[in-house]
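In the form predicted alone, a lone chain appears below as structure tokens.
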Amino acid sequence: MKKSCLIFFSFIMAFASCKAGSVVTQSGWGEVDGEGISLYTFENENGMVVAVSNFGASIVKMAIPDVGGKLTDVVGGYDALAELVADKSYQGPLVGRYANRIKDGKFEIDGESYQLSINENTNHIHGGISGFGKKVWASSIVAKNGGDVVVMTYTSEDGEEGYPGKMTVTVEFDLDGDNNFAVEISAVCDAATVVNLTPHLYFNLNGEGSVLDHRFKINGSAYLPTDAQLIPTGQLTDVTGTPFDFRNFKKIGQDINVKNPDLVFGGGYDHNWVIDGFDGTMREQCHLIGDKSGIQMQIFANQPGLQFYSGNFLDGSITGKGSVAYGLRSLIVLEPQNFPDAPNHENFPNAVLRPGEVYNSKIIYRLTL
């Protein structure tokens, strides 16, 4: 067979072995301040189920049937879109303009300082008062390389929640044929500004009862110590010796009441893991296994952090899906980001967007067994 042919051929195999994408479809899921607000649900071949609404940007659904076949949902949220508005607890959306803390709210750029709108104690967290999780997003369907994404938009304007600058945000979400939901995002500016966007996920592979006996592994051989207030010191701490060391894989309960200053402040994990061989491309951060479903988990992100959450301050008395009371440790938040507070420290990686750069965060949740 000529050269030409082998190549043609390898080309076709190729294209035939890559399952299609999912189909997209689009219900009405209430209104908030007169605006419609959309369900969108993704299906593929394999049973996977995921659902978003363009209240917040939020995933609303993930699910996966597990070992027995069971249909298993592995993110928190609420059934009902008015609990969702409701929320304090950042439960499935976006957070911006900035995730995560900067410290009393302040930053400078070129000089000038500015000053954020304070949500957590002197601090600004997760975008602010009425950050990125709580606006309405325009949103629709789009066919693409065999199946359907749903892209959705929202333009900030200059000073909203003390933010300078004008910025428009798109999001595509896109669940493919092999259980890798993928979250892109995109956004420019008129002038510079300070970015850092990520959906804020709470997971349970198991579906229900606690994270305790999952099984944990994150790529990154140094972690962010912090202040009372859970706000980075500036330091890299390497994890070797410390409850913080997950590089290879441990239950996330064996450390988590270890007697080591850097869990006091907040009860158990609330830090940022620095990432291994940051370059800026996709890597994995991330594997989670549900110790009683089966189910897997890897995150891949082009980010240099990674934010892991032991859900220390659920109490129960958040309500989530089928009446459902999130107690301690029933739930775990997993943050692909830049650096908590980077804005504020030289040695962290670059927060600062500026006219004519485009800032883009790409992340992929794959779900096996």
Second form
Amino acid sequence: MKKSCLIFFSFIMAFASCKAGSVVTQSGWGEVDGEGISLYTFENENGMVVAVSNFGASIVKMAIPDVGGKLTDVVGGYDALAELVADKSYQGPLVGRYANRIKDGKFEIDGESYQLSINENTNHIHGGISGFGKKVWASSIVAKNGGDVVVMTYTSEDGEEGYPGKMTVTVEFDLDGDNNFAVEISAVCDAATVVNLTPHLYFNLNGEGSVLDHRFKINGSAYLPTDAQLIPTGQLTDVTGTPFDFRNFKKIGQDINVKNPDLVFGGGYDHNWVIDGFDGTMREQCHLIGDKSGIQMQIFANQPGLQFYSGNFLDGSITGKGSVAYGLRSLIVLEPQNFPDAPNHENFPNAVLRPGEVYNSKIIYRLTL
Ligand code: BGC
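I've shown you the form predicted alone. Could you give me the structure of the form predicted together with ligand BGC?
Expanding to the full complex; the earlier chain stays at the top.
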């Protein structure tokens, strides 16, 4: 083969290996406190597009062509960075140091008591007043396995929001050629602390309108009932014969208004499901199907729980992308994670991270037709 042909051949191979995953581009998305904020956009050969930002390690777009070929963005969020900065509903950021609620913001490790900041009623939620989702993360595109991933890091100082110990968190985002968008979160600390990290994503697989006719399946045979402030009581309740039974596909709206005491406090679903067969390996947690778009999403994770929040507090007062008001039942939140308030329940999975250990949470969002 002539040298020029060889060069051409290797160029095509390099391009092809790049196409096996996705192409990532970086662009500016404004500034926060004088620091430039980036938007990283992944695109694969199927036309799936995912955008992430280093403000809050946020996922701001996840789109694929629907059955009619229309590119459909399936996550809530904002067009402008300033709106994400001001957001109080957690539209897409990584929440932590501890996702969801810790009762009264209190817990103990090794007999030592800690008091976290209080930012909802008398409780601590999603990492506090200025949690990980409100921080500017260091970020870059990194070459890995012949493709590109986006890596973000943030160091949380000892005492931040009341948490003990310094913690360094790394998040790696990656879109492959089979529409698997992977988020891998790891963390290390220099003193015993608690940790629970997950992206707080709102979904509507039709891209707009109601989610009540989406079909939904959760691979969980038990859920955690809560008190009036949505803190788990500590019980694990069998879903059999209750509105919480999503083990076979059913419409989200099918039982959402059933008179069940556990549906009253949140005004719908706002509970953690206990994933069947949890053993720390990757498992399918749930499967959602958009009734109009035909878009399907499976979530796989190595986490013991899935928080399913049916957007009960959405009332049209938030204006999201494309100037659309997010009304009741227009979006649902799905969060693979450890159980809420686990640091205060001995029968819940361990939430304590100690020096020398590495926290690892891996989540894959697979979008298909
Ligand atoms: C919680 C909801 C809460 C929402 C926004 C979800 O993770 O389960 O109760 O309203 O986050 O903070």
